[in-house]
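A lone chain, given as structure tokens: the form predicted on its own.
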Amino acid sequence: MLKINKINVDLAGNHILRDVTATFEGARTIGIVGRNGAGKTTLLRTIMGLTKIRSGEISLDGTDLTSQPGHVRAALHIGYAPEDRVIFPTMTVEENLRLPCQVQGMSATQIDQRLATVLKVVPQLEPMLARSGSALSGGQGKMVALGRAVMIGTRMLMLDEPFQGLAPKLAMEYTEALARLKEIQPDVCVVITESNIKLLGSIPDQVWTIERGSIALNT
């Protein structure tokens, strides 16, 4: 279970989250929902170390993680699939899905089983294993964003906006996918944070508002 407490966070002199509190308990599917700019993507980033807090706290099962940096939360099992994706082009797919899980230190049987399970839960992208990184469309790169998270996010995986620009074809692949991953990791926090609350249609467990950087509704 990971927990924030009253975090505050800000960018270039703005106060971008003001005092959230908030519980990712496991086997939970939390969809975060707000306008651009009203702070979800800063929320993640703050969650996975990557964003400094000016005040609060953040814990996993009881260990905080306030000071950690994103290293050390990834090696506590926590995947995070960035809006932009940020795939390496000069990789493979397979590569870019390895990755993780090597810097790591994962074993090689290890990262084998994990492989294995993403190409379960996206099959999609076996086909797509030895393709360029920089070959791969908006969508695609999407997909294999969501594969490379699934790979190390057993404890918790967060996905940053996943539905948008995703043709509706590839919008039901991403959603089934997820479907897959509840089957296969059902104790798994999977958090989800998009502007169009209809693009979540019947995915979350909870639907949480965030407005100007507070969680103002949690439902």
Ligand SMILES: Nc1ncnc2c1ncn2[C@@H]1O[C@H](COP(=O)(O)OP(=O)(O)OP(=O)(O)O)[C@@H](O)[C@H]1O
Contents of the next structure:
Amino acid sequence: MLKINKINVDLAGNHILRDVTATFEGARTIGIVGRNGAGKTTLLRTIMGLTKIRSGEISLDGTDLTSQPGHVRAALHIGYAPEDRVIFPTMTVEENLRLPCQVQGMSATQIDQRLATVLKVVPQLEPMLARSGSALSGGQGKMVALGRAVMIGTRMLMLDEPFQGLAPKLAMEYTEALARLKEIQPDVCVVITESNIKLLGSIPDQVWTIERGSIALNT
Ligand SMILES: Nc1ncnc2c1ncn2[C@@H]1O[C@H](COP(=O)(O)OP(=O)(O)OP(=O)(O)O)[C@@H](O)[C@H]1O
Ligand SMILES: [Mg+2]
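Switching forms now, from the form predicted on its own to the form predicted together with the ligand, please provide the structure.
The next block holds the full complex; its first chain is the one shown before.
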């Protein structure tokens, strides 16, 4: 279980996250909904250790993460698909998928097993494996970004506005992939941000609202 307690974050001198307290339990799918600029991306980046926090604590199963850098958090099996997806164009799709596990020093056998699981969750990636990262459409890039986050995110998966700009057919495929993930890895906690709650459909079991850097927990 990941807990954040009274987190405050400043960006460029502006107070962005305000006393954010929340508990992310395993086996949950949590939607975080808020308009543009509400602080969704900042919250996910803060959980990933990519922003500096002014005050507050973050802990995972009782271990304090507050001062742990981002690469340590990835080793905790938290997968993150940023809103700008960042697929490396000079690498193939398969290389993009394997990369985060290689960075973590996982063995080749472990990485092969994770890849096999990811291809069960997102079978659309199979025919794309040899394709260059530069040859993907925006929607395909989102599927690769999902697969890459699932490669490492066996405990927690954070998806930043995955449905933005996704054509209806791909949005349906993305939703089906998340349902398969929950069957294969029921204990994983999935966090999905959105500005338009309608795009989340019935995916989340819980929806929280973020407004001007504060979270209201409507569980
Ligand atoms: N690097 C930065 N420096 C200064 N201010 C920033 C920075 N990044 C974000 N902000 C500000 O922090 C606030 C929250 O931004 P954030 O990107 O977290 O919102 P968001 O909810 O993800 O919005 P969107 O729906 O547009 O993705 C906004 O007011 C934004 O202008
Ligand atoms: Mg954002």
